[in-house]
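One chain comes next, on its own, written out as structure tokens in the form predicted alone.
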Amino acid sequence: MSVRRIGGGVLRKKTGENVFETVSYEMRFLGIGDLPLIMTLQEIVARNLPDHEIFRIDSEEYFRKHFSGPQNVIGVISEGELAAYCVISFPGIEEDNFGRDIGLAPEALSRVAHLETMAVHPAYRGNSLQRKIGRIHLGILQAMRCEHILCTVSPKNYPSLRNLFFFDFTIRALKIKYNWMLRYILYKNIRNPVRLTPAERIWVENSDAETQRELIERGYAGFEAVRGNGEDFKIAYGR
């Protein structure tokens, strides 16, 4: 067995319209020989989404700067071919470590950790390999005694933010990024993790970019987000 595996199982693989199949699947920590497979994967899911804003495509140099970590990147490998995958980082005392976004003193920015890019195979959705991965690169967190977890997402990716919210992210931030994408910046503190449980919730359309702002600015954070009919979706906010 490779001291890089990290387990496996089996998962449901869509393979037509509403027709599904079992497939085994392996987890592990990737490295610069499956930089093919995260390319693929990248296009892949660039292709099916429907605005191209919400995935952010990242070049091979990104990936092979990231690989300098043996536990930074970890897959789920089936049939050969990239399910999921996920980037961690440590953006040091950098400029663009997100704690500067959300106001974290300057002592805290070297124990800040990034969840990077997170892809999912549209073929492999529904199997919550968002929340596998996720589950396992904060536990890696953790051990290493990271302390301020944040992470970007795209006020339209309802998935990704529901998967954050599950493992109780706040959204603490709504900036332009990446030059020109609109992000939701989320913070998890993992060495005292707190629920948000309000008694009041303001709920808000997730375009209603300006009122989100004006709440934040007053310490509420979003944390829950329900969607009805349709791509819209809205976000509570409390404090």
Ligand SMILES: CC(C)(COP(=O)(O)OP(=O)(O)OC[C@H]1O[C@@H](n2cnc3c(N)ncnc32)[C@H](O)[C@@H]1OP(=O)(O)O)[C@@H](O)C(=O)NCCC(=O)NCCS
The other form holds:
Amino acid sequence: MSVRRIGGGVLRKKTGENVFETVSYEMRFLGIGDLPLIMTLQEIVARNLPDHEIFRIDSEEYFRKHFSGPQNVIGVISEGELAAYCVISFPGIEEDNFGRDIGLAPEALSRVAHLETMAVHPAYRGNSLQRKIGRIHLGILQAMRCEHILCTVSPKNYPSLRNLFFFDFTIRALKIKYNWMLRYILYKNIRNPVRLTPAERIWVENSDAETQRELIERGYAGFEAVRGNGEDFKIAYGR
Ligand SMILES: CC(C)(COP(=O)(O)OP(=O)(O)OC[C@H]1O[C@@H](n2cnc3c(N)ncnc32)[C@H](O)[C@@H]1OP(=O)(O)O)[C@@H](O)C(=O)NCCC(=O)NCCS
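Swap state to the form predicted in complex with this ligand from the form predicted alone:
Shown next: the complete complex, the earlier chain at its head.
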């Protein structure tokens, strides 16, 4: 058994319109040798996006940099192909530390980790792979000296938001990141996790950036997403 193996089991793979197969998978830490698999999956995911603002495309250089820690990149492999990957990083006091976007104190920045990027092959979606990998990565971060976990998600990305709310991340900012992409900044304190259960909930359309920014300014945080008919959905804010 590979020392980089984390776990395994079976997945439901979509092989055609309403056709599914049961396949086995292995979850393991990825290394530099897996870069071709990552670049291939990134390209497949990018090609299948309904909207290119949802997903940031990263260079080989970016991934090389993030292989610096042995547990930074987790992948799910099935039948020789990559079904999913997720990257974590430790921005230190760099300018791109998302802690700065939500006003974390300067001395807290060294205890920040980012959930960087995550992708699931379209044929393997619906197997909760974002949650399965997320649980492992959050466990790793908890065992380290990290406290503040942050990530960015597009306001159009309903599946990813739902999965982050599942882990009790909350929306703390909404701004342009990566030059042109509108992003929520989500936050979770893993040393003192808090589940928001406010008496009052204010529901806002995901596309209504202005109202959401006003609420955040007034100390509200987004913590739940519910979809009606169609692509739009509502976010619950509370404090
Ligand atoms: C976001 C993402 C990682 C979630 O993948 P996942 O872990 O397989 O998603 P889940 O298992 O939680 O899916 C829950 C439901 O949403 C559906 N779903 C998941 N991703 C979907 C998508 N991109 N579009 C439409 N439906 C999607 C699943 O089929 C499932 O439906 P079901 O309950 O009817 O079976 C994946 O959609 C993805 O790779 N998207 C493109 C890249 C991206 O957005 N990355 C995240 C950036 S923050």
